[in-house]
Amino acid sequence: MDGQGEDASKVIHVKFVTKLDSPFKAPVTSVVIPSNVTRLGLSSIVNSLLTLEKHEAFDFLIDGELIRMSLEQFLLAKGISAERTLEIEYIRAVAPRKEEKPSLHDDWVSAVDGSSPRFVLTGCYDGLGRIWSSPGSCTHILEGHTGAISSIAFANSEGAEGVTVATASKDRTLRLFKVGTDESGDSTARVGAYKILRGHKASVTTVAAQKYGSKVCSGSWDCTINLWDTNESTSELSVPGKKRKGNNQAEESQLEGEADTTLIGHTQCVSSVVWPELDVIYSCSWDHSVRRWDVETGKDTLNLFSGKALNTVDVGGEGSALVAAGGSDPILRVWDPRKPGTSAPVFQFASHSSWISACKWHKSSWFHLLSASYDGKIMLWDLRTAWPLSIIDTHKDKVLCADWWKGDSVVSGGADSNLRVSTGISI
């Protein structure tokens, strides 16, 4: 018997199990499969057991770890005996099933926010913010900045009558916009800010909204983090500003706001901020650190050192406690601050080939997050394997920003001046 025949004669008894509902639930019965079968082969076997009309891609886990090599190699690497009947769990593969038509902008798309299921926000180097109800359908243009927009965020996306949007710009200001969401018609409405936030001494790089609150925070090349009130009411920190003409050409009052708190500690550009809890802010910087701030005291309570200038930070995963960050190398790092006495990352993902520009945790999964890079790719990750689950490479240039949208889509922008939407992702 030749080597190939001997290889093919090795078989393993397995039982496929799943938490998926019909029509993806296969009968739980022991089957015999070749030991050298790969993930694609396992997927074909499950499809034959399900007798689906359309082929569905699946991923597979043994003892909670995703299989990314042949079954035989996996068992050998993990020291798992093939003498017993193996229980293999299958899940739908995490990969886009459709690419929507791109939405072209006039310049680089530098910022995106997909946190509202109703809209996508984009910020652009042309100084304009845009609100999209669907790919290709821009409902509002947010105007007023005199420099490129570097970051954009919903300050309130739950309002019945409208949403509040915050933008950060290289012109050293932030602007707040109120946008009605019940407007109908095919035309794109142009909206001016109701409040301009001044106080940073250099380009503003990032803005994030307080969860369950009425404030936003921003980071800047001036190394500081400022906290701002989004309320329209005039206080000692909100002074009447210049008059502006609205869509109906009537003059409208425009407030100017000053920061009510400044957090000082970073020694270089504050490149990214997130505000996941009422009194907790996370930031990262080109000074190589990720910091956690107590909003009430203004002090940093955690300082993680990465060894690289950082561009992006996000908090999520198990217990919304894991910190992911990326920057001036191809490695996406994940820390677990709950582990005492260690500042080393608990995960490092190294499949990109250039700097990382964005990372985002999936809001309803402990395991899944995405990263975007100047290599033109977006990668979808699962903490249960070191390899990317899927690579989205539809951009023709650097990817500058990315986010999840509606739980099953990825929205992204880049130096190709496009907003791209990848849909049908099963998490």
Given for the second form:
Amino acid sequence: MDGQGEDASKVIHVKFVTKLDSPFKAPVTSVVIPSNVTRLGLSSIVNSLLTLEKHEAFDFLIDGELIRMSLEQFLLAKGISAERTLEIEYIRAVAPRKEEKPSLHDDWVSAVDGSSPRFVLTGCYDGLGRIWSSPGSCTHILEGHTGAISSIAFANSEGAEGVTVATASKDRTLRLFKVGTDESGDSTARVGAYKILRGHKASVTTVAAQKYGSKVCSGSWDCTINLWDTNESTSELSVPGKKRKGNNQAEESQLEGEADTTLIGHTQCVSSVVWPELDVIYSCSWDHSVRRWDVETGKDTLNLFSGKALNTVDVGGEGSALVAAGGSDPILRVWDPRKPGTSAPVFQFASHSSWISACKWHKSSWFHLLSASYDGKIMLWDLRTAWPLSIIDTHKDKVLCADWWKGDSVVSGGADSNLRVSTGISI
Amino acid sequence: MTKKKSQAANEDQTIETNKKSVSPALKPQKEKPVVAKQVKSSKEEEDLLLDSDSGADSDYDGDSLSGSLNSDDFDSDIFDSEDDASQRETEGGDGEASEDELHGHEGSDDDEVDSENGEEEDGSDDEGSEEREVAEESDSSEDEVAPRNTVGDVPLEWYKDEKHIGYDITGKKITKKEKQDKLDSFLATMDDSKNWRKIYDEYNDEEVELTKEESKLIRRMLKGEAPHADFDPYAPYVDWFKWDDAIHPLSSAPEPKRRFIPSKWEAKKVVKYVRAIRKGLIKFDKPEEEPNVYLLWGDDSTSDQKSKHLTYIPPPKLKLPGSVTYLFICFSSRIPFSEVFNLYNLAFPGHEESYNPSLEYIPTEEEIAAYELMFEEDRPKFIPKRFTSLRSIPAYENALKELFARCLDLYLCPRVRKKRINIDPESLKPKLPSRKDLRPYPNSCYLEYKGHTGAVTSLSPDCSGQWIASGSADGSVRIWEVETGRCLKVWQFKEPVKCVAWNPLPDFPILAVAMGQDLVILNTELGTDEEQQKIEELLRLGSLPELDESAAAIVSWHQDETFGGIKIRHFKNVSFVDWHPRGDYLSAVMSAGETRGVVIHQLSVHKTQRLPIKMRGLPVCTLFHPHHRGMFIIATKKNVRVFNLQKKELPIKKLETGLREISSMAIHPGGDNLIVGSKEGKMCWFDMDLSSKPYKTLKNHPKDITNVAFHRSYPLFASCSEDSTAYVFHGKVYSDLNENPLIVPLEILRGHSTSSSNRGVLDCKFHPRQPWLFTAGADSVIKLYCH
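Rather than the form predicted alone that you just supplied, could I have the structure of the form predicted in complex with its partner chain?
In what comes next, the whole complex appears, and the chain from above leads the way.
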């Protein structure tokens, strides 16, 4: 960092600013730095300014763009003058700081849901759903499916005494489970479904629950999206979770449900659905389209065409309006349906080397999303740069599912039968 | 308003007329100009009334000018015409009176005019006003013209048979008026007293009533006078440029004398010429002599010959003209030697070419002998010789030879111009669309299905595209989930699997597997519960129906205990299985000749039929036509035959492949196009409606083609080969029968191991709904290529 005589001509006056809180707040002074420093150099400069006892990685923004090359190149590429004092904003680098112990399953982990901070749900090819309170500790096993579970979701994660979980399976059914949350102890409870939803004619691929509602929707290989009611239709058959726990063979006490509504429009397998608002469902399909459905009318109000078979879709970002979808090619695409007159993606992220199996927006950040791919990698993305923020490649095989958890962790499952949790991601 | 004024003026005029008419015959000789003036003045007045402040008189048309030229008040006419108006009106009054007289005169000439005149003479006072009104109307009508024909100066008979006579200025047709009956028109003419004034205007298809002025104009023209009355051919000469009494003449110098006396020099010159002519020095009109000799062998490529002929071919050029030729040229064209030498760009002869050169130029005996030994072309062209006098010079020895050669050249020269076309070889290439425009097509491998331990021999995707079944040489049949690459089910058999085929019905997920002598129908247990029940019922062999004797000799049906399916045992190894698109029949191919090579099983009744057809050669593969129920296509090693099973006759069609050994075959979903792969690496595309010969033969693979495949919905087809590659082609079949299928090679898919012991890629199949291709490698891996 010591300025050499020959570098004296290539120095830049910079000022580091941040929105971070006190331990990471650097004094606002102008600093002279050589122009050829990279992110690492900038990070070490900020660390030396902060005098932290522990080294902290930072990411740097100039005019809302992340620096991914040397400062000199960046300024040249963006055409920013180096004459004036440059204002560089720094944020904590988005990268997992810790890798939790993997939680081994009996078979491929096909689905994961981390929308509740209390639990992680996983669906497995052995037909069992699992609830994990923390990495390594499985509290419940959800059983009953005769085929592999393809998707799992919290139907109601806010319940006082228990949560409701919906699972979709390749045996053409969905099951709803009620799980008490006050379970304690080491033993793993086995839970049976309180309601079986039949109606799909082929494998169910995906399930999503209405936020603050009592409905779930599911997509299937029969090209339809079905909406189901999660309510126990009559009170006499509702059995509290505790009682049912010991009685999990009691199949006869299960309710059967039929689809409320069927949304027809896709011409091929519906591979993923999300239900971000009360009456709006987004779905993607192998017919290369992403559609937005109005639940009230059952019509699709938006149809984005991508050109590739899509495996996964998620809605989030700015105003919860950006649609991210990935599929049968290594490119993660982000559309902005609010943009009039065009259906071209606004962002394309192409660092994966195989199909994308999952993509999720961060719940609170406008910029961050993750994608999982069959190349065994999970990548964290920021809309402000085209390079991945960090790559999690702990999986040995295909990653089949991934999700954010607690806002600062990434949970993922894959063909290596492990649920992996990467924590300490500061956003 | 204008009318009122003009009427007022009329009243004035009539009063004045009354005054003046007392002495009508005072100025008979002034008749014409006066009349003209009268007309002019009425016109002019009107103009003044219309736009009195514009002073538009200055650009008034010619007749007013010509009229004004002979009038004395030329200036006032233009500049203060308003003041003059009254004055002229008095003159007009004069004219009026004399005009009547004129009518009276002419009445004797023309009968018709006579009757008319009688009337006119009665109300001669009103006549003036009426005339003005007419003039006024005719003027103003120019602004609101009725549709005028715009056809221009074309013969009107062009429109004789049309309903219209032409077009108005907006381009609309002007329709003809209906022709009146002749009698009616005659009666009309008889009734109408003004009929004599009416003229039919052919050009605008309307009747025009001539005004008095116009009739006068015509009359004048008939007489051969100037049409305008105010034109005076005998106007007094006005010498505008008289300068006699001008204050400043151009030059005041007196005329020089020389202007008035004849030139001496000219006289001398004339005398000189006259003498020269007398002496004959100057000759007139000597015809130019054409030279009767011309340069026969000259280079006339620049001559006017070219311009005379369209395709002029110049004579061949002289190769090496001998000296005789030069002499010839010199003598025949009477051109000096030096010019000929210049013409042919030759060097002048040196001393050695003289008839009597110095001794040092003469070669010695040895040199001549050496020349004789030399190669003919190396020999010097000219060997100096010595003659004592010019008389002793012999004739040129090669004269005849050279002349003959020249004549031959001329005689044999080509009479036709050869046209050499410069063709860019690139332009001869067929114009294929760019690959980018033909997307999507599979091009990159993202998924691999691993699990087999032997070469994967056969693939079959289920019709929804969710699963794919594969058979391997290790004896296992596996079902994979396409999306994730997970192996869902494994059946292990003892013999290597030759062929797997998924039932084409979506609600009937069963597999036909060929291995060894057996054909096994497997239940994949992927259907719904009801479907599952149906399948189980179907696969339960109850009491078997009696087979025909002929069939019983070949096949036997058994229940497969291990996997709960049906096992059909054949008398020979089964190599190929294909389902009928309806999912009930399936054909099995054995390596046996004649009628026993192909059998067709019916699953619903557990029956087997032999083909009623005799075949030459061993069958390789079979196909059911996708639409025609009874159409059945069998490929033997050399040929492809199309049969109709319902008619049980000779083949409908025989396709001559020209291939040595057919290995595989696939049919376009439209049913009219067929591709055949062969073991020499060639693939033939047959348009079965077009001909029995291949529409196109593609030679891409250096090694055997193992399989070919068509996509169900996308215009794609593929071939895979033992060279470990698969080729993807664009193959668009148009619904327009006139258009040939478009075949474009798109992509070479590599990826399978290419080690020499391997047999490359053994099978390829398209995903039924996506533009994806599965390839089964001998390296025990299945690959999925996506777009």
